[in-house]
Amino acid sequence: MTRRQASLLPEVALESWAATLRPPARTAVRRFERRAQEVSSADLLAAIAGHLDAVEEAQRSNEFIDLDMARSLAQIARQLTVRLETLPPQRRIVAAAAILYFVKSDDAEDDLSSSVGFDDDAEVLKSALRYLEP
């Protein structure tokens, strides 16, 4: 196989990019790997607003969380999910796993008990952002 074919498979292409996070988020995306070359665009939207909810729900008792940036987040996230079906698979694989990141609370900094739970997910969907950009 050569270096070009190489950089075409979707394992390539995620293990790339978790190369530009930091530790705990780079550790937490690629447990994602598998499930980001299967997930459907219905189950994310799905999994997004679940999320939210979770989110929602938790705030009402814990005044820290940032559910504005929660929201945000949810909002970038549901457009990576618009454009997933028009993406490579190197590039929809990076795509799903920042919004599987986003989508589960207990990552790199649990989103549900943390005044800045939500750090992490904002890195992990920027960074996935900046590598998607032609």
The other form holds:
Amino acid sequence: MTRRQASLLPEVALESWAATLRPPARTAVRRFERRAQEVSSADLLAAIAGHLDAVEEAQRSNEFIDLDMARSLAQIARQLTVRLETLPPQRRIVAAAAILYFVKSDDAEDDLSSSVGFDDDAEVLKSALRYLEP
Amino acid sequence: MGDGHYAIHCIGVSDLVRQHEAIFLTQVDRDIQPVRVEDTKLVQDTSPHYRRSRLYLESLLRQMAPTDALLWRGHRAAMQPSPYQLDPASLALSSLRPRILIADAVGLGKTLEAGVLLSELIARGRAERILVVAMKSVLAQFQKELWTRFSIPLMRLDSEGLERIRQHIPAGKNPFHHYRRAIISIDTLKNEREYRHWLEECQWDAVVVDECHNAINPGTGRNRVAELLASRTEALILTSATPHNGKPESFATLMNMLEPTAVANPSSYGPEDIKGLYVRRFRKDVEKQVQGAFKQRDAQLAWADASPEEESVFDALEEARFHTLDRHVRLSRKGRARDVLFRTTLLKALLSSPLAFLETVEQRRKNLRERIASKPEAASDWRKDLETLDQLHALASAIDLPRFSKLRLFLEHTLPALGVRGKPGDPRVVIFSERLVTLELLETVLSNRLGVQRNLDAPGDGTLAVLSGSEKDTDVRAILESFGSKDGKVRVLLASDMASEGINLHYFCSRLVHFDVPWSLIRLEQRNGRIDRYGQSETPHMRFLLTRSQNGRTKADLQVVQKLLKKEEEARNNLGDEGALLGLFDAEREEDFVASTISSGKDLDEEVQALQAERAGAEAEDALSANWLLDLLAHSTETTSTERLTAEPPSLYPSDAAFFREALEHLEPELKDSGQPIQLTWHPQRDEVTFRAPDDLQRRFSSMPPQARPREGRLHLSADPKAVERAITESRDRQGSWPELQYLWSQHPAVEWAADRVSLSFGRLEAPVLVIPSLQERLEVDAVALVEGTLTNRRAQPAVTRWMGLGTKLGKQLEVARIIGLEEVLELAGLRGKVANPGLSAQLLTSLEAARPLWRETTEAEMRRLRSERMASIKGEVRQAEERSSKWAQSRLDAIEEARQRLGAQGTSGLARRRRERLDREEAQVLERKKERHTWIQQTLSTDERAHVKLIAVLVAR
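What would the structure be for the form predicted together with its partner chain, given that what you showed me was the form predicted alone?
Expanding to the full complex; the earlier chain stays at the top.
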């Protein structure tokens, strides 16, 4: 972690990460500012499981939903949730925001009714992982 | 609903209730029972040769909607289709949504191409509600073509039609709700606010917008109508021979009407964005396919030697200098300013007629006098010009009729050479002029010389008629019907350019005179296209009249015009797209170009080169050039001629006529018993029949145009397309009427009626059992259950329909041994020929009944397999379509974001705030549109995993 990053307030860190995303994702992520700081790991795990269930249900009547992609992303999100406890506040907020974005259905692309529904979630999660790298 | 009760919301799937929505409450509607295949009652059919079952099966086969992109019936309409005419339908059906621009050149048969696509949509149950929007001059023509060749009835909502309709439906009621299939003029729609309100209330399955280039300009009434309709229909067919006016933004408007997420930035897009949305072919590309449908034209230029009085005017024009009346034009955004001298404008007027010249001069004189009176102090230049004009006026006034050289040429040589001598039996001729005052002069002169008379009360009954653009639509129709029928009274037609777009004059006319020559290639071609088009059976004769002068200046000027005519010929033979030759794509700009060339005294070829260089230079600077679009549209789109485009619908009968015949024979006794004898008469050698239409069939015609209805309750049908075409041609001999002989094919209301009647032979939950002994040895099974499995999308439309035969072994080892395709079943069971009916034992029925649950399971499993097969094959396409629209949205959102950033710097002024609000609205619109697109894709393409299964019939060995 660079010295510069270490001194950032969580809100500022979130904003600086959000600025690297595309407009619709960026706007959505900003809205999670408060929740991302308050949500617990347990809540997130539950949300991930719930979202995956919803996707599986939707896939029964819509064969174009990319269930495989959803499952992979859920896996990544779960791993990230486990890491949450080890992160300082200004990085935890970014991770939590990315996971919250995944579990929300009607983000930039509708997860529950589009064949490209998870493209944006993948982008956001990957971007978060990159941000958390060093 | 609580208490164990439910509200069941249903959308109709089967034919009778298709698309209807209903809600049933278990609390109130007590008899709700789900339809279960295992409850299907197996019944005997005791009719000789199983006729009842065969007709029943056939009717169900006819109800089956094709779910592929092949043509199942459009090509079998009453026409001789050339392969190129099937391409637009094929392309539209292959796309996710049937929306297409048919941009074929003038006279290639766009109406027929639209009819083919509409027929395919009807076969798929996707064209219940149709609206055709066209220019008022072609409404009747379009309506007749679609009925006589395709059996598609459109109620004509022109002023006469609306009057009739108003008598039938209550005031204030939406006529579009009442008439599911209608044709109306775009100008009627744009003019009346009432219509807009009604349009907003409706949804259509298919909308056709003819000559859509008239609806391109944003903000115009026509454009608003077109955009509104485009958003309220599933299928959209646009037609235009001139879709490109030089501005890529305009073409993008059309593309976005077809697919709102096609072009994100109308000033900058590429071929990939518009691929698959249009077809464009030129005559030279399809001529090979259509032997004899286009005739070689006989075009001649005729010169009239100017009289001395005319020469005086030419001489005076050469000297004339105007100080205040010249114009400056710019042909493109970055083009240089060009001068159009007023004397060139006057030259053009004189080349039309002396009266036109005097009219133009007088207009200017009046204008100048007003100015001089209002500001006498500053009037010296105006006075000089007025003086010049006065001189010219005096000179031109001396040109009386005998001294109007072109008129003499016209009367003494041109008309007689064309065979027009003022005698009955003269060939018909259409004469064009750009100036109304010239047309008026011609009317007077021709009345005197040839004895032809205009009839102001009944324009179709005169021997002369005028189309100036200001006639009522009913008058236009009367004139066109008269001119286009063998014995119609109108023999001489005087027309202006405004009035003549798109109309067919070629039925009984092959002579055209350009009394003045338009200075635009596009206008020239438009005029010529009225008689030189697909289906013209005679050689078209065109004559161009020009005045020849000894004056050096005038000679040079006229050389430009002569070269222009040469270029038109060049364009026809080589390029195919006249608009592309000058690259201006707009008739007025072309005229300005020619006028400025004449004014400058330069040579036409040199100026064309200079123009092209100018464009090339502008393009090099300007990255957003339109050159690629010009090039693209100057060439034909490729045709998929190597692939098979058509398919044979599965059928138990060799032809529609054979089915119809057997159906009528079957229905005859019951109709007679109910007091409605049909008095059937079949022609002994041909597939031709007359019969009395029973009441329920006549009722089907009540919402159709009156000319389509049975005459005195009788219908006369023929299955021979050639006979029908002959009848159509002959009907032109009898002005205004539609042929009595109608086309017998699957789409004719009578054939549909017959199929509907015999489909009631067995009840909803009944299936006939047929004994086919040969099943045992041919297929090694005891029985074959003929089932239909349907997967529907979320809009209750069939996405996959499959008939299959379940080869079953009965008895203790009950199993489905094999699944057999429909064709094989029909063949092997011999259902296409005469089938013996030996009767059935009750025991057999019982053992068959035991197999029903197995049949249901097997069908459902098979449909699940088909579902995942289908999914695998279209997944890529669906993803691509959604990615495309996401990309579009992303691109728009990026642009909006950029605009926001720029605004950010501007603070919080009222203007900035309003702009921000507008950006917010745009953003919301983009997201809305993207969502709509994705929702549409999902709802239309994704299927519910539960298939609908119907047990149709059971074939049993013994």
